[in-house]
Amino acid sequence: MAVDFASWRRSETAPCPSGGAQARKQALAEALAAGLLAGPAVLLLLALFLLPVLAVFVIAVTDWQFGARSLSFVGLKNFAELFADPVFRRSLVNTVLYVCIVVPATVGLGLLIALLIESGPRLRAFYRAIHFLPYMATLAAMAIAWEALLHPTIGIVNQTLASLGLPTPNWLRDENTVLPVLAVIGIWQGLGFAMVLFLAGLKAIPVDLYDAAEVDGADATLDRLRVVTLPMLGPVMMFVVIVTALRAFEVFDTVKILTQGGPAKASEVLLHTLYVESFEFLRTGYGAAVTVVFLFIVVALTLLQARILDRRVHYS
């Protein structure tokens, strides 16, 4: 009896019908597995996140007042408005002037401290949680506790300067001193994250690597600094250059508290427009407008800091 081998060949190596349904049918579980797993998350960035910035993008090309009943599409009439406005550009300015100062001095002392308290022998965690309150603290009370200081007659700032004999500033009601003052008080507050993360990266960096500079040469602080601890510190500092600049563009409660935007919109601040128009003249397709400037400059400027950045960090 002759046995066709080809035949036999072609049987063995077809797949099993039911095999192949056995694989479509575990397939098609573990989609679903995955799905109701991640389905509670993507749910949450959609209420919470797309179809909000969604919404705001709608709402910028009506004139919708917030409580109408009906709106009206007007395109991009609230954007030219918008940029023909004197109020929106000086706040837009004022804002950029307050990242300019506040991002280079946060980032600056709070690489300071860390290596300040990485060096000492004694006392780091106490050093640790007195910087590191300010950001703890609540804002409304920080900014009135600020308030209280600057105070222009019985505020400690000018009692002191008032006894040394130097001039006596109203800091909160003078338009050259209210904004890099609001820029001292977000240093301040934002200084303790800065060196909280800076130190975590300290702590990361091996410690044969000070060796091998030394027996390099590299034996003064100085040079041990631009040698190993910058290099290695460079995806922390870019971490805590991108987040000090966001929330430095988000400024908004001790504006609101301390100044109003004042004086003659001296202090005033992108979020701080943002709140006027939308919430005290109720003009919200114009507010929309302005968030929508807004989230452009944030996401642009977050890229090109995370481009820019990125090129010049190593990663161990």
Second form
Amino acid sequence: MAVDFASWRRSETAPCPSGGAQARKQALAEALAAGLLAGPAVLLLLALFLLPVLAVFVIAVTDWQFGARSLSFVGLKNFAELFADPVFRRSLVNTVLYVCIVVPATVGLGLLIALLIESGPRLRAFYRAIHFLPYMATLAAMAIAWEALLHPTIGIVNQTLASLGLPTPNWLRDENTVLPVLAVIGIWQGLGFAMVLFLAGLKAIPVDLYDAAEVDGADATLDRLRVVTLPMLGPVMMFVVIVTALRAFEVFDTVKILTQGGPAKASEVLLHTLYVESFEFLRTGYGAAVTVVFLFIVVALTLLQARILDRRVHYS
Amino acid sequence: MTFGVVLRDITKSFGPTPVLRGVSLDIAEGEFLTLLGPSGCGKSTLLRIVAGLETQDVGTVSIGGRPVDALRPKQRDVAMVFQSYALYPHMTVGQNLALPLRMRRLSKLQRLPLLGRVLPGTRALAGTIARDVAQTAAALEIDHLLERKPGQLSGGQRQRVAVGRAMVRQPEVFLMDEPLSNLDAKLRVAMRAEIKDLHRRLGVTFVYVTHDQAEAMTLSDRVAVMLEGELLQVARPRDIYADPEDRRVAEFVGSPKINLIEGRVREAGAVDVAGTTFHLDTGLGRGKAVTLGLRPEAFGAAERAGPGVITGAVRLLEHLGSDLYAHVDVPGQQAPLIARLPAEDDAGPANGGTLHLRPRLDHVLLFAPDGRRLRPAQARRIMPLPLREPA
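Since the one above is the form predicted alone, can you give the form predicted together with the partner chain too?
Below, the chain from earlier opens the complete complex, with every other chain and molecule after it.
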């Protein structure tokens, strides 16, 4: 929320004809009240977010191991080691690939489903609900269900493929299929979220605009999309893209449960590397360096997207 | 006479709710016709049916002599101005104006963002489009706004852009759905004059929807009064006011509202009304109920009570500068009568005082209990009275 602090301060210190002392007293009381009201949130933010981030930055330049009683400053050694490490590089590339599959597919399919639901009056609530269910479900539990579906011999996916005479890959144990399959699960999970936001965005488009477009001659589906729907969905689109990208960068549950980064690091992703280094190998300093890189990417991406999209997005 | 728009027996229901009940209307080419009625009377739906944005359940629409029922809005050669203006907020004013032309003149391929520009012919067409947009913008004096987005414009400017977008492709029929109701009162009066002027310059058919009687009266060649999905009367503005066909028309048009007084026929040529007797020919038999409609300006002051004089207590006086409206409580009447009196009359009535009013009998409108206008042979009058703005 944008708060106009400048004008707030002005009004606070504005000269009062009925006595400066009283005005000052009132201003003080207001400031105190503001502090009290914002206080709990600020404390929580500090304790749960800012201080841990600071701690991560500090640990990243040390050789601390989880549980160790001593640590020493090592400078950027962790980072140097990191970027020389083929596992980390693989993990970085995999994560970027995963995001590049998940974001366009989630946004595109979410929009498509939202448009389909919005265009037909029948069973809207039903379609909305079934597409939103995966988002509500616990991903860890759903991952196990997916594992059963994708089982190389008794899974329904391969049994169906086999009955059609098609090849039956071992989806989660094959270097070539594992990342796309994880991406499909990610898309399946995030689709409902994108769809619900797009539905809300579609509802907010004034019907008059479609009428005007129809009278003006833009009545074909693609013309309507280009003239009215997509531009008017700009702000929602920006939000969905950013949130989906951030969630995709954070992919962890499915990897941890289904593949543990395998086979041969083909599904190793940043958060999984971070987890393994920090909590399995207990190399906390090294893990913190991975975290710093991860944070850097996420923040940079957010800023970049906000900047690019903000310029092309119309806010009415 | 050639007809711009012809509607035959248009019927439309939304679910179980009937919105239009068999509306037939002939609108002459080049005519300015206003659909006037309260909200929910179906006037906007009728306009949308003419535009092709809604489909009628029954009935036919022809524009320029050709049936258009099977045609989509863009094929009907109509342009529409919406109450909300419906400008594309992400496009500049120039792009807004150009869109209808781009959609008509450029092929699907030529409209593509990058490829379109290099296709043969696109550049020449884009040139003609830019020229037409510039011409329209100049005519509406919005040429300095072409680079701006609608969000940066004032209400009046947006309204002009909306009109411009309708005008730019020179349609056969202009449809306007309450185009002025989002403007403030002062601007509304100014834009009213501009729309009238626009109609004169373009000379094409205008169908204009409004609930504002002042707009309807000042702009139109003819006014079609609608109520509950029916056309009650289609006539010139002054006939709508002075010669209404139906009690509901008389009630809807005119501000302050027409006074309606219940009376009973005493004998041929005499009606008992509000404690007095009027010498009026109603054409009805003895003892029949009749409603007298009296516009506020149909009263004159009388010296004392007597036959043909209504006497009551002044409840409220409204000085409007040029006029004085007296609200008078009359025994046996639910609502007070409102009479317009000359304002300069210093010796006029006082609040709470008694006022004697003598209606001009040639100004009385008679209505049957079912709301139908009664026109006995002798009762012919025209009221050459000025229209006024609602106070």
